[in-house]
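Given next, in structure tokens, is a single chain: the form predicted on its own.
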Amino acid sequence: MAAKIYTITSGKGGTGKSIFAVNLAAALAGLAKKTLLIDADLCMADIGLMLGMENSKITLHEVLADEANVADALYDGPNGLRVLPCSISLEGFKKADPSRIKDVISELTPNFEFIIIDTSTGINSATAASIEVCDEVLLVLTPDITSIADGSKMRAFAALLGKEVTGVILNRTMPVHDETYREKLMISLDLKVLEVLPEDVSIPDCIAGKSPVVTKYPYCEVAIAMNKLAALFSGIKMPEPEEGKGQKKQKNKKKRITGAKLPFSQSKK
């Protein structure tokens, strides 16, 4: 068994990056695949508070200071997910060389069916490090100019890394970027929108709460979207999801405002 090794990226800060990569691994484990989070960010680690994993003794930071084994810092997460979190610590930062983490990923490929790993924002060695031993590299980004700006660069960084960017997640949308926007996204980008997760009030208290919100609200439309796209990832076909049961009937209450400008679009003249 060898992994599949998704690295999860974005240009700029405020994506929800880290949560999507939150959901997403620990989606995949609740459809029973053997799977591995990698917090790879490691000057702003923020999954072990995500998880209340915040005091780990021994973490990823130590494994690449080459003081600790890498079975020590892996934790058990939500939906038998395995998790191996940076420690919170400037102090972790200092000592972790980053030049390690193609090593670490290596060791751990043959025993998951799965690898998510959550890099820092922007360009740096561990990030680089994070796409060049993935198969995928996927682009968390929120519907603003910045973001999608950011994004591009971070596609460029990738190809010369000999990676390409298989898909965006268009993430924190509102009600304006339906699917025309998504359709000039696509276009303008020339990448694949995979998935259009909007702003979502459950997300805080998820964080506050300290699980994901595939486990805490399953029928919220966030987690239903999350387990859709885990399921395409394993090559599993999802039942609809029943109406009712918590999740409320929106699909002829919204009212689609179409024809919404890309943030970076121009007037023709």
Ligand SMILES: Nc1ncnc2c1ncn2[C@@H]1O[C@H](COP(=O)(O)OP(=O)(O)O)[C@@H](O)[C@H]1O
Second form
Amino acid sequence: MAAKIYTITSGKGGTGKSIFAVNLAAALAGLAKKTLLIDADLCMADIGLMLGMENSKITLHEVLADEANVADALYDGPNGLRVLPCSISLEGFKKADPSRIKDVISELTPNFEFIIIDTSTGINSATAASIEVCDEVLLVLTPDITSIADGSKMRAFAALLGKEVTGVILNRTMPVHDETYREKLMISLDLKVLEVLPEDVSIPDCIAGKSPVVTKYPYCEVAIAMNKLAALFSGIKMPEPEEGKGQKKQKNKKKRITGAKLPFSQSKK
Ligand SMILES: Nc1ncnc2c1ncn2[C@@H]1O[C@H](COP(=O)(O)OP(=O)(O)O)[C@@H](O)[C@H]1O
Ligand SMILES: [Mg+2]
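Given the form predicted on its own above, produce the structure of the same protein in the form predicted together with this ligand.
The next block holds the full complex; its first chain is the one shown before.
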């Protein structure tokens, strides 16, 4: 077995990389896939906090500082997910040597089917290593023009490392970010939007409760989208949505917020 490695990145901060990484990993684990989630945001590490592992004594920081074995830094997460968190202390960040990330990940690859790597905002050596070591690069972007512009920069950075971005996850969307908007976004970025995650109050609720949305609220729109993506990555065919309920949602999606400013014109020429 050699894990398929997905690196989650963006460019701009706060686009939802960490929350996406947690939920994609938990969704894959929920499909009985042997999955490891790695927090490679060595400075602003959030995965431990998001999964209630913030007090772990041995973490990726200690492994990268050559103070511990990686086997001792793995923890049990939801759905049988394994997690390699970082500590939340700056001391941990200071002592960690990011040049060792690739070796650590290579050591873990034979034990899993999927490895999901959460990265930090912007460009640094840990993110570069996470991109170099992966099979697929996913961009998590919000619909703001700044997030899209920074995402393009990250895509160019990945290209410098010899990696193509597989696609975009468009997060925190509002009804105004409809199909027309998404088509224009795809044309402008020349990238596929793989999944759309709406703005959802369940997300801050789940962060506060330290559990993924796919386990706490499996029927909310974000959780359904995450499970769909996990099924796609696993090659599992999902049943078509039931008639009636799905149609009603589609109808609601078409509602537009007038006066909202979009980076792409909504007018159909
Ligand atoms: N779909 C969403 N709906 C509502 N809030 C969201 C959503 N996605 C992310 N958030 C909020 O955005 C914040 C930043 O998310 P996070 O995953 O930490 O971003 P990043 O890792 O890219 O910096 C979170 O604290 C969360 O409250
Ligand atoms: Mg993050």
